[in-house]
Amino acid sequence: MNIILFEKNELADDCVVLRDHRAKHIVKVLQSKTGDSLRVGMLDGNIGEARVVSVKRKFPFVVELSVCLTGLPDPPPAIDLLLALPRPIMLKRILSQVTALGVDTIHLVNANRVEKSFWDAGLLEEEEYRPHLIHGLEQAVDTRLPKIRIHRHFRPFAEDYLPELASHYSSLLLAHPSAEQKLSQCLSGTPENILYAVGPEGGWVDFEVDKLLTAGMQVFTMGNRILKVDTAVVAIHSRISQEMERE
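Output the coordinates of this single chain in the form predicted on its own.
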C-alpha cells in the first residue's frame, strides 16, 4: 500500500478516522507515530498529505488523520480494455493488476467460451469488484477508479455498441495468435486512445473475430506462445504503454 485512500464521505472537517485494514497498515507496516506525515488521496479526487493526529496501537486499531489535499490526480489513462469475462479468481487479479498499470475503462463481455456460471458470480457487483480496483490504485499511487462496463450479450455489443465506441479511439486492437501483424505494426503514427481486446481461455471463435473485425478492430499477435488470460492482459498492456511512450 503506497498511498492511503479514503472515500469522500469519510472526510469530515479535514479529518479522517480509520478503523479497518488501512489503520492496521499504518500501525503495523508503516509504524507511524503521532505527528508523522503520510501520502493520502480521496478516491476519484485529489492527492495530498495527512498528519497523524492520534494512533491506537492495539487491536482494534484506530488512526486519526488531518488531511490536506493539494495535488490533482493524473489524467485518465489513454488505454481501455475489452475482456471476455474470465473465471472470478482470475478476474480479481486482472482488475487489480490492470488498474495498477493504468486503465480508464474495462469492458467485460460475453463470449462463446465463457462459462455461463461466471455471470452468476457476485464479483460482478460493484461492492465486490471495487476493492480490487482500489488495491490497484493503492499500489500505483493513484485515485482515479476505472469504469467497469458489463456486456452480457456478445452480438449486440459487437454489432451496435462497439462500432459507436470505435470513434473514440485511434486504435482498436484484437489479440489473436493466428494474426500476422505484430503489435508495433498496428500502432503506426501517434496512438492517442487505445482499446485492446483479450479473449477467453481457448480464445475467440471465428464468428466473434469476424464481428470484432467488422467493428473496426485490427488483429495482432504477441508471438507463438499461448499465454493465460491474466498474463496476456498484463503483457499486452505493458507493450502498448511502451509503444505509446515512444511517440
The other form holds:
2 protein chains.
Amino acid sequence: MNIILFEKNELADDCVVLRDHRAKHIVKVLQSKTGDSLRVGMLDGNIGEARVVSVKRKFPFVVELSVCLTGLPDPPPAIDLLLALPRPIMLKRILSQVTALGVDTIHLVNANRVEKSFWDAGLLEEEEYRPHLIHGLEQAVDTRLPKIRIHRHFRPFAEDYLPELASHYSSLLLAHPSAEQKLSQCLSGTPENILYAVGPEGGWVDFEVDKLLTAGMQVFTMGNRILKVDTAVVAIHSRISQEMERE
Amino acid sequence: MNIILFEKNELADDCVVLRDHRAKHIVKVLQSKTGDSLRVGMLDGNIGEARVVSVKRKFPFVVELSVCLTGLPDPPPAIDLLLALPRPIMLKRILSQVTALGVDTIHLVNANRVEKSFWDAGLLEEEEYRPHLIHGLEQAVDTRLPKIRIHRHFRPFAEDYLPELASHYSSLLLAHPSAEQKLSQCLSGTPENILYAVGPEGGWVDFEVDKLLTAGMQVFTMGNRILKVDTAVVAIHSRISQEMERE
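Here we have the form predicted on its own; I need the corresponding form predicted in complex with another copy of the chain.
First the chain shown before, then all remaining chains and molecules of the complex.
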C-alpha cells in the first residue's frame, strides 16, 4: 500500500477516520505515530498529504487523519483492455495488475473458450471487483478507478458495440500467433489511445478473430512463445506503453 | 500445457511411458486417442512429435508415446534476471512467468528488504523450483531450462561476482524511480544480451543501488507508477524484448 485511499463519503471536515485494514496497515506496517505525514488520496479524486491526528495501536485499530488534498495524480497511459473473461482467481490478479499498470476501461467479454461457470462468479458485481481495482491503485499511487464494462454475449459485442467503440481509438490490437507484423510495425507515429485484446486460455476461435478484425482490430505477433492470459495482459500492456512513450 | 515435456532418462528406444499429471492431462484435457499426434520435447533437448501408442483412460492413467524429436526450439531472448529474493509464493509464479517469457539465467540475491525467512524456504532446492520452471516451458513450448544461481550475501555478489559477470552483457539495467532516462535511451543499436534487476518490495536501499551502479548497472525509469515485484518482472522483460526485436 503506497498510498492510503478513501471514499469521498469518508471525508468530513477534512478528516478521515479509518477502522479497517487501512488502519491496521498504518499501525503495523507503516508504524506511524501522531504527527506523522502519510500520502493519501480520494478515490476518483485528488491526492495529497494527511497528518496523523490520533492512533489507537491496539486491536481494533483506529487512525484519525487530517487531510490536505492538492491535485490529481499523473494520468494513466491511454490504454484500454478487451479481455475474454478468465477464471475468477486469475481475474482478481489481472484486475489489480492492469490497474497498477494504468488502464482506463476494461471490457470483459464472452468467448467460445470461456467456461460458462466463470459468468456465475460473484466477482462480476461491482462491490466484489472494486477492492481488486483499489488494490492496484494503492500499489501504483493513483486514485482513478478503471471502468469495467461487461459483455455477456460475444456476437452483439463484436458486431454492434465494438465497431462504434473502435472509432475512438488510434489503434485496436490483437496478439495472434499467425500474425506477421510486429507491434511496432502496427503503430505509426505516437499512438494516442489504444485498445488491446487478450483472448481466453486456448485462444479466440477463428470466428471470433474474424469478427474482431471486421470490427477494426489489427493482429500483431508477440513471437512463438505462448503466454498464459495473466502474463499476456501485463506483457502486451508493457510493450504498448513502451511504444507510446517513444518520442 | 502446450507441449508434453519429459526427462532424458524417461526416453528408452524412442518410447516414453507417462504415469503422472502429464498422463492425466493427455487423457482428461487433450482427450487423445491411440494414434493421435502430440507435440513433445526433451528437457534441455529437442522438440518433436509423438504418436500415442496406448492409453489407459481410467485412474491411474498411463500413456505410452512413440517419440520423434526433430530439432531445437527457437532460442529464448538473450535476457537474464537479477531478482532480490521474493516471498516463496510470489517466487513460484515469477519462475513460471519469466521462464515462459524466455530467460537464460535467473540470479536470486539477498537484499536489505528481503525477509530473512524467505531464505529458509525449501523452494530454493533444485527439486523444488524445477517444476515451476518446467511449468513455464510447458506453457511457452520450449525445452531449455533456465539456470538458477543463488547468492545469499549481497555484498560479495555485488562487489566480486557482478563486476566480472557484467562484462558478458551489452547492457545491465536497473529500474529506479529517481532515474531520468527511459529504457530506449539506455540502449544504443540492437542490444545483444541484457541483465535486468528487480528489487524487493519496498525497493533496493541506497547502499545497494550504489553497489549495483558501481558494478556496471545503469538506471532507467518506468514512470511514476510503483509496481509489485511480479508485475515488474514481466513488465520490464516485455519492454526489453520489445527493444531487442526492434530493427
